[in-house]
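Here you get one chain, nothing else, as structure tokens; it is the form predicted alone.
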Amino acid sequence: MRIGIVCYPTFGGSGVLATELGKALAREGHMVHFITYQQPVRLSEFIPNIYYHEVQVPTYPLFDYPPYETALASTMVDVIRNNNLDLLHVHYAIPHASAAYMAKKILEKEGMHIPVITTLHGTDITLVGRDKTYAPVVAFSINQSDAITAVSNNLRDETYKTFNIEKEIEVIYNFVDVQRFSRKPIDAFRKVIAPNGERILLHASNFRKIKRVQDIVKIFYEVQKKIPAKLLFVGDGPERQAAEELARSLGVCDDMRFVGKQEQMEDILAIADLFLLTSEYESFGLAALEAMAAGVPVISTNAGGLKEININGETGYMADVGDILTMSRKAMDILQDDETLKGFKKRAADHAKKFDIANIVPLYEELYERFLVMEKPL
């Protein structure tokens, strides 16, 4: 098949799946175009079968703001055309299934069809979708779509009652290789972090306030009381000055370290004991999977599609939203001997194998493939 892959570049877990939804779609032999702004962070390693298409969105002095979507609904044009696309797969709502609809509409005009798929992540259903600026055009371009998934069914349940979808919402989880974070710990690595035996706590977001950091912070504090520990934060975003500036006034500074965006997180969660994710909604929660598939277990809110991969009492423990004291109590109950610790690493990595990429890729394939029965011309 040959695939046009629409997402954003960054670290976000939309983009973090698309990308490497791509990767694993032509490793089986398909031709991968991605089309986006820049080159996807995860796309850092050459692979045959994957092409990448830069969208450019000329400055104009009359536009105070650069018209991104109706570029890249162009630049779709221009790729299709060339590379005669059998199917377009956009991730996240905004802009990217507006785009693809003018672009299929465009290309209908010159007696192509091109279906588009739709996957629904969080953010652009939960947070942007329900913005009234943005509102209609989310629920039309959605309705729109020729096919349309969800990563939980939590987001699903979500899209239909923010809006009138019209059309079925095909549930496929996101997905992790666990392969690649099955990792033995560098050793060395470790002694840096914790030179005196500690636990190793670990965080990765994007800072946004969304996520709570400073939940985070709090129950260190907590933890640290009792047990010997370090902790991991990884990753910037808009709250990293406040949780700084509160690790100060607590006292906990000198044992936390912000280490930034990483693009190897394999490495750093074979080090760590235990994941934290104090969200107040994860439509997935594709960061705390990742931690599972490292053999790592996680201490979480109970919000959004948490549910349906972290288990309660086996894989790590939930809390409501803002529970610092349960969580941070639960976190010492998974911390307080290697044995008991031991026992949910394993727990943890056994239910991220539910989510090995060799089990979800095929549910996207067998979802194109539904569409090459069609004929491309009128």
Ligand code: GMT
Contents of the next structure:
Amino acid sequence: MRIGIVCYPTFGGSGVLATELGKALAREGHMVHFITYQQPVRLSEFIPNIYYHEVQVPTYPLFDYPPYETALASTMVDVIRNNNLDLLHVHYAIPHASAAYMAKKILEKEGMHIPVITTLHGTDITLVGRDKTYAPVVAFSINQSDAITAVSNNLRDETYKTFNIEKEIEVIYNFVDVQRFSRKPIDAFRKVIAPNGERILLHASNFRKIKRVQDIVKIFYEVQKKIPAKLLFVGDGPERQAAEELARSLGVCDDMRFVGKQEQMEDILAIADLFLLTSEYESFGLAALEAMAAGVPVISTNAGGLKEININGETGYMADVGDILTMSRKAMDILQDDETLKGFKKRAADHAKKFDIANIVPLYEELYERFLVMEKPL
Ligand code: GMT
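I have the form predicted alone already, so could you send the form predicted together with the named molecule?
Then the entire complex follows, led off by the chain already shown.
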């Protein structure tokens, strides 16, 4: 198949998932065309079946806001036409679904039919999408998609609650390449972070308000009272400074490290003992799944789709949003002795296999095939 993939090229989960999907499809022999404004972060190596088309957004003195969506739709038309694509798969509704609708309509006039599949990822529905500035366009363009998928049951239900969606939303869970994340820890790296064998706690996100990163610091503060530990923060974003200030005021700053945005998550996760995710909402929590695949148990909130991936008492623990005390106690339960920790690590790694890339990518291929068979050229 010749597949167009549209996504955000950044470190966010939707971009990561879309890029990994494109890479997996290319390995299966499909021709994959990425259409985005920048080279996706997880697309650093050369893969023969992958093509990359950068969306150029020319500036003009009249434009206070360069019209990205128009440039994107035009690039879609160009790429679909010139490469005879079979379908377009857009990740994150805003503005990808509406740009795809525009491209589809333009091509229809030329007698070309292009099925559009929209995958909803989370904040495109639960945060940004429901804002009335965007909502009518989001709802319309989702409804115009030929197929709609959501990354968890929770997100599917939230989408039905938020918008008047007339079509079926299929759930296709996010995935992880279990083999890639099953790394042996690099001892020298572990020693740099935890020179005296301290437990290593880890958080990775875009540090937006919804992640409640200050809760991570509070949990670490509680854990550290009882168990020697270090905290690694991966990623960056608007709440980083607040987290740092809180850590300083609690006196735990010297035991924490901000390592910024990292591509080699598998190497970092390999040295971690516990992953913390304190979000107010997660449609899925891909970062937590990647942690589990690396054999790292997860302490998370029970918000949104996290209940669908983290199993309480098995792969980690969950608590209500903001319940620092429970999350700290449960973290200590996991970290208290090597035997207990080993059990959680094993169960986390085993559970992640359910979401292995090999099980999930075929579901997308089946979905694509359904549309190729059903849809006839105009
Ligand atoms: O979490 C973010 O702020 C980034 C966002 C994105 O669109 O990249 O992540 C969303 O999509 C991920 C991939 O499907 C999910 O794993 C995240 O849970 C989801 N984030 C939220 O729902 C807040």
